[in-house]
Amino acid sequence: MSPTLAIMTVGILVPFIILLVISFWTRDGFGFDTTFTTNNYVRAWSEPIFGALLQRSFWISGVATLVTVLLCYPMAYYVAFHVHRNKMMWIILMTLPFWTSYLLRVFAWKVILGYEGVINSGLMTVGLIDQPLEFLLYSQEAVIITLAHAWAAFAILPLYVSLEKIDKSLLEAATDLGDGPVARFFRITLPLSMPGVIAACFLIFIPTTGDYITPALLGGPDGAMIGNFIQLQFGRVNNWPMGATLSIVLMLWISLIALVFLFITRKAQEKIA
């Protein structure tokens, strides 16, 4: 494990320490004032715009995570329990669209959801609408739809692995004892697949909260997230200390939410058991 730990230390821990140090600096013209100060954290806590962006980011990411898991669970369930041959081929086919560039998929959704995109053109052709739907693009809904599709592969794989490991004899025993398909699912399948559900939630929620590409291209003013503001601080504004501060604050909030989520799911599993 030594080489792996060394790489992780250099690649993750060192940049994090540098980011933490910079967060206690301030911008001084085109340079930095390295005098230790907590003014950036006070500003991040007190200014309403930062709180609003954090709340919006958690909301969009949370909904996208929920939608992704709900859509991917049936696909993973079908492959795990109803496909008996060439399962690997099914997995490859489900994840094949995600082999392309993330940016290309975002642009594809921009074309699909656009004012003259596939959805609006199709609905107008069949006569369901008279004019294009403007809310499809440059909105929170557009960001959620795109994120749910873009990160679907990260939900399918852990869900499939968790469902595949379930002992099928437990389901047979439940059937022999009188459980129907619905009761069998909620009493056995879902609780035993919770590790995959939790892993999928983490793999989607954590990176999407800080995403800035999708909100920048599809979100518009109402769909901007905290990642866009952080990118702005490191880029156009050239206020690296503030960008570092917001990054640290975002990581702390995500860690807190993850711990609360783990606590709630463990308590729920204990009650089910």
The other form holds:
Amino acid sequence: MSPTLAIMTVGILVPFIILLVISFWTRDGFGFDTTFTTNNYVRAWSEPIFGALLQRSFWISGVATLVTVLLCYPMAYYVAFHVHRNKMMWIILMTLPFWTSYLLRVFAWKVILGYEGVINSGLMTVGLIDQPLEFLLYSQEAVIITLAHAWAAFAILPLYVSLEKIDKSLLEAATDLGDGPVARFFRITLPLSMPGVIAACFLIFIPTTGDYITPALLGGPDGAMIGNFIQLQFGRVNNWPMGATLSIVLMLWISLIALVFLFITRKAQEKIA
Amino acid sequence: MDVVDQLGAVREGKLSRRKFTQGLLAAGVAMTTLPVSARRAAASGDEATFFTWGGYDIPELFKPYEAKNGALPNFSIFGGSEEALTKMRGGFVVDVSHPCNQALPRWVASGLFQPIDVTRLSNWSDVMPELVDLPGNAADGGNVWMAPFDWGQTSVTYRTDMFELEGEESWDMLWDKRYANRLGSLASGADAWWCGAIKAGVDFADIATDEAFEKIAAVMREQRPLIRTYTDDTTTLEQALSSGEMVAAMTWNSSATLLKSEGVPVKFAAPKEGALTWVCGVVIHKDAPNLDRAYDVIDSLLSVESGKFMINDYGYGHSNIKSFDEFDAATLQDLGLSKNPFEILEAGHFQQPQSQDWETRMNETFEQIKAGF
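Switch from the form predicted alone, shown above, to the form predicted together with its partner chain and output its structure.
Now the complete complex, all chains and molecules, led by this one.
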């Protein structure tokens, strides 16, 4: 067995099988009732709370993904086409904030969005508002803003790589054939950078859907996501089988959404081509 | 791979993509392994590990320990005792942990702890016997599993300048619609659910009945839209009260005492329905790797020095009767304390141990309510 395969087996496959097996058990006091049952899955399907939390998670991380990609595309574009010296330096500088701990960045946003935070005190000093804006913190918006910033590095890198790879002579050809900058962008640059866009979407959407710490610190009661609920099952609620089931259900949903997304972009690309 | 070479290459614009990825990989590996080695370094030496609530991980409570062993114990923090028990049940081994009377019988039943040999504690003779004599502890004529350490109340801390009181102080304050989105609550059902029971008028003796569940769930649901955030982190509540983001929140004694010492105009309410009262203490893990130091941790917590700090700086009751001799009756009354702990504990609603099933059902229900269901 090659080392890669061994690591994959021990690090991913075995834990996954354990998770899968536990998801078919039932909690029994402090132990497990190991009789096989699909009760947890029935509950996950029938009780509205789980569906609602999943929906909310997909909504929050979907919006966060969109915002991140929209914000990062121009940055990657600039470096790929308009920076000619020290490109790597630019990329390193752009990703520099992401070398600090994720938790620290989330806390930083708590300070920025807080009741007496940077934004609120700034707006109040300027005189635009007299009462601090309460929705800035402990809301879904707060979670989206933070996720969009915290995962930016994961969008910039694939976007930059795919933009960088574009053959510049194609752009010149488009210009020679009469395309203006806008038409050129939509007909050449964007379609050719789609692999980067798709990669960025996946890299952000998949991990943020199950994100735990951001909604826990910034979400408040209405910003809680499925990750928080899964954590509770393994912690305070003390129902590991249910937690395992929810993790599996989340994984299945993400796979499904990813497949649909991939299918749509394939179709779109075929149409353009 | 030489870092200076890399930086040179970056400056000359010659860093290849391959090199760059290698650099990223190295940085990534370094970042993920650094905390591990740092954690090991912190855990090295033979100090005991104290698994406790936030706020007890401070040097002030471990002066005797430090004097004896030359270092502080290691700390690990939990947000609620149910979370702590689940974590230890999952294999997390510590030396000493910190449950409360209500959870104690279930903690003992988990088989994760060892009885305390009180003869090894120099401060034991000063510990108030009423606090040791609790259900699940020595009261049943059995072992001493928990050495009582702190006792206090869960009540409402409110801004006297911002919260307009209507009539007497009451739990209704945390259900006051005038202050929607400006009220806070502890996230743990071990506090919030019991406070909900007081608000709903449920006698703690009946708290396990279906009817009680429905009644309490109803008041918790009613409160939920008014709550800005539920948190286990008392600092979050304290900061929110101090900035005026919240005008009232469910807290323990310490939050009010700390805020007062900062000059924030707050009061720890004495609700007309009665506050929630509890006794917490320390237990020793059955596989405690540093048993001698574990006893040092407990002895240090039970010392008069620590007690003085607990009363003066946190406003909690302490289990060492001599700690109270440092204060006059007026100061104690001002803090809502007394030399006779049961005068205070019985005046409020004293938490009672419940079964594991109850605990699980309660947490499940409460988490659903918090999530909006």
